[in-house]
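Let's start with one chain on its own, the form predicted on its own, as structure tokens.
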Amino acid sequence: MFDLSQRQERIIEIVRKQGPITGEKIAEILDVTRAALRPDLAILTMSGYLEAKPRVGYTYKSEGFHNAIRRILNQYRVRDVKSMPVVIPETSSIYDGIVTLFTEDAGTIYVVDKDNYLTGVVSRKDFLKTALGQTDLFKVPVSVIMTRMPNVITCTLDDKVVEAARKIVTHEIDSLPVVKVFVDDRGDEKLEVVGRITKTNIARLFLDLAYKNTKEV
């Protein structure tokens, strides 16, 4: 949980013992302008310390912050926040892949094979560990150092961002892979790379939870 900051704590007390309140009310009883306080309405009432009604005003809401956070963020789809991923050919080199990874400023590249299905991730710390060493960037293909599937850990669309959080931190990984499940003629499953959710997407959609406008009450 996040530290409050005076005013905050302030406006909770306020809204505990009055509420339901107006942000107009709120503001005259702390002597301030209403858009002043209005950033600090947006971060109490995202977090669930505070509901905001139309027409009504603030409430105080007694389950706090953990309910709020677990039932916003569970509203959320992968396919909500996911960015584009990239994609190198498995044949590619391991200079092409160190060379696509900074141009596009990835942390990861996801593999594929020659019908675009997912073969394996390759890391930027994969990419550091090869080049210290005594390997032919140019001849060695990225195929050679990637994590192969099974092992990678993917997400789909439908995922739940807060489950794809989870398995970030889990393993410790910058990105998921997000794909599509295909099973061919043969009955093997294959997975199509459509995007990829990162550490930075979700830290994307907190920001943007928290800095969202509430409505005028």
Second form
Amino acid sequence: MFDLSQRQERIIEIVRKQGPITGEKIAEILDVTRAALRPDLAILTMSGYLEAKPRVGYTYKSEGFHNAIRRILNQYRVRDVKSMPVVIPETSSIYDGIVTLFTEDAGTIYVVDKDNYLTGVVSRKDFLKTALGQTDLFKVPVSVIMTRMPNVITCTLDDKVVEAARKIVTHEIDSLPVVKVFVDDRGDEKLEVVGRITKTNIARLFLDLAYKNTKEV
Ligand code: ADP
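Moving on from the form predicted on its own, please list the structure of the form predicted in complex with adenosine-5'-diphosphate.
So here's everything in the complex, that chain up top.
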């Protein structure tokens, strides 16, 4: 099973709703040439999503249950479900970090340098571990206890939610910073934090899908 491109997913959607439909008509709806569409149509026909009938056009082949779920879930991008990040400067004290955790009601805080670029993440357990020891919570900055770059697992706005979920599960973490990547003058990658995706965001999407178009919550 391979991933479909956004355009291929659009084509399936069009054929599902309007089929049988000709290639010309699909091209017209997508505002591309028939030739540009040919490879996509070939892939979709070969992989069994669409059926091409001469002089009739493309029809949608009803898919199995799991293919339908996969197709639906793969339509969601991080930008659709992300929430606001909670960010603190790396010079903040551990004490201030803990207060932020409570006031912002977040499980994980993202740490940034003076230029606002991501340098690390601090989670509940990082704070708890530190609080158990002899560290001076008022003096020691969060940068000392954070998980730092390049060990921070991130995602971008265009990533699929499914991919973000895979990273969260694989790395056994609660959230991922959503970042925009820049390359500075020296060729180094810099990450601007534009959101966060958490287990809660993913659970909410799960609920939305379960109750979409129904009157229940
Ligand atoms: P909790 O502390 O509530 O168990 P996590 O499971 O998310 O929260 O954190 C476990 C560890 O993983 C912590 O040490 C934390 O710094 C680290 N961590 C959390 N999120 C990330 C991330 N996106 N990338 C890398 N490490 C992370």
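Positions refer to the first chain, counted from 1. For the two forms, the rigid core is made up of the largest set of C-alpha atoms that agree within 1.5 Å on superposition. Here the structure is a predicted model, which is why all the values come from computation and not from measurement.
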| I11 C-alpha relocation of at least 2 Å between the two forms, rigid core basis | yes
